[in-house]
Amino acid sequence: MIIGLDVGGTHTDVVLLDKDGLLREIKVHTDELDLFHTVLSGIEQISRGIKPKAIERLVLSTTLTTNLIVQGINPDFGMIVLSGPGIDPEFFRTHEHYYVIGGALDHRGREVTPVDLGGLKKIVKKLRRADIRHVGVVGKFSSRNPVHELQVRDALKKYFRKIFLGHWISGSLNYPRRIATTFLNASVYPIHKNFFEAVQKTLEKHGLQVPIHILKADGGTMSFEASINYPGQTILSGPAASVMGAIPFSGDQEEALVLDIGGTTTDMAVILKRVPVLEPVGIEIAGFKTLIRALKTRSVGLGGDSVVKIMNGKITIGPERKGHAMAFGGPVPTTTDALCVLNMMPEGDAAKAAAGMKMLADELDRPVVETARAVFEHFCAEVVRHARSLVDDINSKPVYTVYEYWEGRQIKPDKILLLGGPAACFVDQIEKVSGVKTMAVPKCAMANALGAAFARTTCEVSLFADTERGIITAPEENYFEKISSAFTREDAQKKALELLEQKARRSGASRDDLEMDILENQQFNMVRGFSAAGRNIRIKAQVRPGLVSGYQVISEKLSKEMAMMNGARQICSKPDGKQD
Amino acid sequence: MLKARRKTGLIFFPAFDWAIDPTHPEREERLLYTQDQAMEEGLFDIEGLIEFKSQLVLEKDVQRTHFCVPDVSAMMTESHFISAGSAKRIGIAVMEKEIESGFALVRPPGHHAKRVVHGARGFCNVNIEAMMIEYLRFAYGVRKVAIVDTDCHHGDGTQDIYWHDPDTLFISLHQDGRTLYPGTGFPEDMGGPNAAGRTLNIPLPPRTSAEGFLHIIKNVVRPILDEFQPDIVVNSAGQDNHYTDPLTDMNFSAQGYAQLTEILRPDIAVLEGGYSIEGALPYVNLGIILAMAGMDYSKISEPGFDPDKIRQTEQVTRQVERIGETVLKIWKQRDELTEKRRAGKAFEERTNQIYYDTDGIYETQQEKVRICSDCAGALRIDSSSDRGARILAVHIPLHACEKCREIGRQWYDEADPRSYLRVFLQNRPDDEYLTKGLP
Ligand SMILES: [Zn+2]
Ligand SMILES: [Zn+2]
């Protein structure tokens, strides 16, 4: 059995699965000042009465580090960057507590400059001055060849407890993304791993030692002893964990663009053949840039609650939310209200909503009913025209061969999934607007939870080989290794893949679920002086992310649910205001 | 948080996958590691710096400017249509105001492709910024241009496209030619009689280093520019200039690139030349772009950069300073200039003998230009390939007065198409392209 579970603004969902389909299905209140308490409760109330030993799987989403994040980090660690030629580090300032040292490298991983070991032993002082114990260490290239880094750290060793290095992120490149993503680590670090080491205790006092993992940004899952040095990657696993409830309900070959439209915003992402758009470089949070992998969402403030004015004689639609909608005691129309007159939703005090509609049927001088259905559909074709910019956006990111250009498929949605609690209301006006045959996912209320429950464990792998230097590298990995110039693209690919399957392993996949991709596979003829000095190749190869072996029977289940409830009408339900 | 002063577009488009042939200086990996260099400084991200995908030109973009031999598909490739399409790109977002400033960082080159082309030459096909001009002309009625050409080697296929044309400076800076390829490029090679002094050559001295680049962008090129008053400024910007790169032999860095760059203020930039693909090109790239941006490049460096062993001997400064004087003389005549050319002529004919060193071909021109004092004046080309390619080129200048347009319609109508390959029209004035000959 599989236990996934989502914590969200106001409700934690948690579903219980086995081989036969969904078992159970509970909703409790998050307390955001005790998430601890919030997770702990869920998973013992859907756990009750279950043999332990039957549970082989525990997928949380959290909150905890994007919380933490947005509510502003108390940076009581250091960072030290090591500078090279470029643009002056200095910009990428992230706190007081920041230093620069001399030492480069090139962009094949070449010492330029040493280490200034002797500028380091001052640092040294004032941090530990300061009373600092952990710090991060970033340096230029050292995606590319971590020498330097490593260096730092073993002068750094006996001084602090705990140092996160910058190559251990990603392998790709970019220095100031790489010297946020560190210092998020390095500061969500002490509380994640206190977290959820306190969960396993406790489930383990109540017997249940089933390994946790954590849903990340990328809609992949990682154990949780893999995530200790790198806490920052389960940010924003919400938005993940929805994506990943829809694939079951989009065909392997369809492209399908997911809207999740709840209270405060709809959330936005594209699925194409079951595999959803990751972002190119990684996802921003809270003003920091970072190479955390992660699903290419939008989220644009417009909800169900979202405040409804007239401007100009028009109708117009957020980005802000002051509360609930009018029918369930808010300050302000909302579309919510307009669903409440048109009838669509049953919950809600229906005169309220009237009251508000009124108030925008006087400015328009229209009837209340005439202007709720303008309400709506407003609604409809902002929500797409928003898809339809994410779209667009997609398809314009540059690329940098002829192959490339010349090849370039443009994403073009065949389906539109809705998710959240009015999902089925907007049904057939959004297939209506768009022209893309759209539905409501089934148990899309859930969707989340289900989403973590069948998310699958991603990783990735960068490796570099350079047979003029004669040498082959993972940094990410630690793995460095002496290759011949007979070395081949071919043998780089190979290797990439076992080191690939070697860190999925590590971080708790099973062997049925390393469904793996080569992302990027290029070779250079490096030419010095007129004839060929060597291969530069470089591969980046990945566990796509992607829904658990065995899932296939529940989402069947769930497809034939989905055809019946279209038969008949679904029910809409109130937005779930995520941002409460 | 960094952010750019100036609002900047980048189009990079490396082609990764194409080359002249394998060991060729053009080839995949030449912008690799300028990738490698943008990438890692995050240049992507900075507010203001904006990355445009790189778009196609059209068969008469090529048409606009050049006369291809046969036809335009005969000379362009993929990547030819996606790096000027690139340039394009970037000239089209100046003129709507999506940037103040842009940079087209593509491959393959143009600035030796003159306006007859049978193959290529210095490793260009095409004139890419020249087809970008041109279409900036046509589309937003761009009038004045200057074009500086930063690139080592002179740029002779600009020049040959604007030898007439009294709206478009010319000016290029470049090792002089009794040194390097294409051994082209003296002062007194000063354009057409209809524009004598819109072509400034300023050949410097092997071994000129930033001093010396430095001395005639601020004191010769700028003055220029502030009094030519161009609608915009296009630097073709070769980075062939550095001191390690290994095709010539200047003193140039990547700390001058970007103070040139900073006096220089080009609405658009494109790259050209640059062979020094590790030791240079990552960090003059850099350098340019930060410069373009208005941002601080203070800290940029090449690995082992020592401004002491590749200081500019007194006699080259002597030497740079004395050019510097003589361009700025040619160009303050000017006027007198043309009129002495023209001394009382209807036409004035010209025989070019032009080598394409990457293709082998070998080319004659005749070449007839009409004096005139109202316009570029109408221009026909009766050139020859060592490969039996015989062509005739008439080409009707965008702001022609009515004289030229008739003489040069009646060039192309009585052309014996018999005795030719093909015999082309370019009519500017009303955006057409005729070609008659054997199919
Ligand atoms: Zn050159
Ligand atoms: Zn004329």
Second form
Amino acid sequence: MIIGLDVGGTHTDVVLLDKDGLLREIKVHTDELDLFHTVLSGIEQISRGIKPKAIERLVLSTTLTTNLIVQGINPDFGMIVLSGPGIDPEFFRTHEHYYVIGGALDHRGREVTPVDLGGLKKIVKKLRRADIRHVGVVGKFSSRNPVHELQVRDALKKYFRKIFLGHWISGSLNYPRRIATTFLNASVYPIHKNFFEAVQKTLEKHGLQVPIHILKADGGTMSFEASINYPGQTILSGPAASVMGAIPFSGDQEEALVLDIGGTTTDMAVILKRVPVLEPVGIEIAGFKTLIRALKTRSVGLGGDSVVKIMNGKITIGPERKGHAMAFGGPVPTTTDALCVLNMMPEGDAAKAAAGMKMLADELDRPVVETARAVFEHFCAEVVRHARSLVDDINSKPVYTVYEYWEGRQIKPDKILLLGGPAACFVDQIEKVSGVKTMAVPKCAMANALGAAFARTTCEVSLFADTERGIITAPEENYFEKISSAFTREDAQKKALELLEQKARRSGASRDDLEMDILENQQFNMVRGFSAAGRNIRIKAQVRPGLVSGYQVISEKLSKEMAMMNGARQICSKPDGKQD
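For comparison with the form predicted in complex with its partner chain, provide the form predicted alone.
Single chain only below; no partners, no other molecules.
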């Protein structure tokens, strides 16, 4: 059995699956001030009465790291960067405890200037006086040769509890993004580690010794143990869960727009022939441009609980949220209240919802039901406007999916897939506004948790070979070996795939899900004088993001349910109390 759990802004969704289908599904209220007990409550409820040994895997998608970064980073850690040639590293300063020391490599990883170990000792004294316990270390061109970062780590390790190294992050060259990504990893590490260790220990006390996997921003998972050095990769795992939950219900030849309408935000993404569109360079969050590989998603502050106001005689919705809708005890009118008034949502206190709509209706000098209808239509129009903006943004640049690069591709969605609790209520109006066939996925209220459960373990390896220098290295894997001048590109591919499989297995991947791709395969001849001096070979390989083996049985069952739903044209009531 697999447990999938997705922490949303309003609710936490939990599902229990086995090879035959969806066994259980529950929702628990998300307490943003106490995510630990929110997660535990969901796991305890979904697994009640189940033999612990029957549960093989637990996959979590949480807002923990995203919230930490968005709400402001606690600066009680240090950053040490090695300067090298080019732009002054002071331009990339991250926070107060940021220090630059001498030491430089060239673009092939050859030492130009040794590490200034004397200067490092002075920095250590300053960090210790500030009671710093965690440090990030980044050197320019460390993805070509990590020797300077390793020297600094060796000099620091007796003074600090945890040291994050820049070459762990990615084989890509981008010094500013490497600094920012290492900074974010170091910043969220203590809380990430304490949170999941607490979850793990508490589950073990209850006899549930199950491997914990965590959803990443690229739609893959990694084990909790593997996440310790890369906690930043769990940023934006919520939108990734939406995409993974929608994939089974998009067609092989379709371009689908995914809209996950939650209580706080609507998350948007695009699926191209069942493959998610990728943010190829790395996500940007809270002003930090990173090397964190992620699906191309957009979150806008439009949710069922977003505050509805009248400003200058016009309806505005979000991004502010002040708790639940008035129908559920909240303080201000929301879109959910409009759904209640329009009799599209059977749950909630209709009288309180109507009171909220009346507050708006009085300002507009319109009837309550007419106002609720206007709120509902405005919400759908705004969602479609933002979705079109996302598609325009994707089409303005080269299109990458998690598998390949689509040169010259212009995306024109031919289907919209809606997720989220009230998704079925929005189908007709969003289809009307967008002009695109629209449907709610089956179990739309639990689709994110299903997406987390379906996701397979993924990872990447970047490998560099320099036959002139006689070395091959994969800095992210701490791999370094001597090679002869006869070493070929084919040899490099074979070694990259070997390292990738080892890494994937360490990260918790099942052998059945090891679908591996070569993403980059380049070779440059190096010429000195008029003769070839050697070859520079670069290989990047990945375990392809996708769904775990065996998901088809479950998705086919849910697809049949979707077909039945479409036959009945959704389960949501029509406006004004008329039932479908």
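Residue numbers count along the first chain shown, from 1. Rigid core (definition): largest C-alpha set, two forms, superposition within 1.5 Å. Everything numeric in this text was worked out from a predicted model, so none of it was measured.
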For K503, is the CA shift between these two forms at least 2 Å following rigid-core superposition?
no
I want to check P190: does it shift between these two forms by 2 Å or more at the Cα, with the core superposed?
no
Hey, does D154 budge by 2 Å or more at the Cα between these two forms once the core is superposed?
no
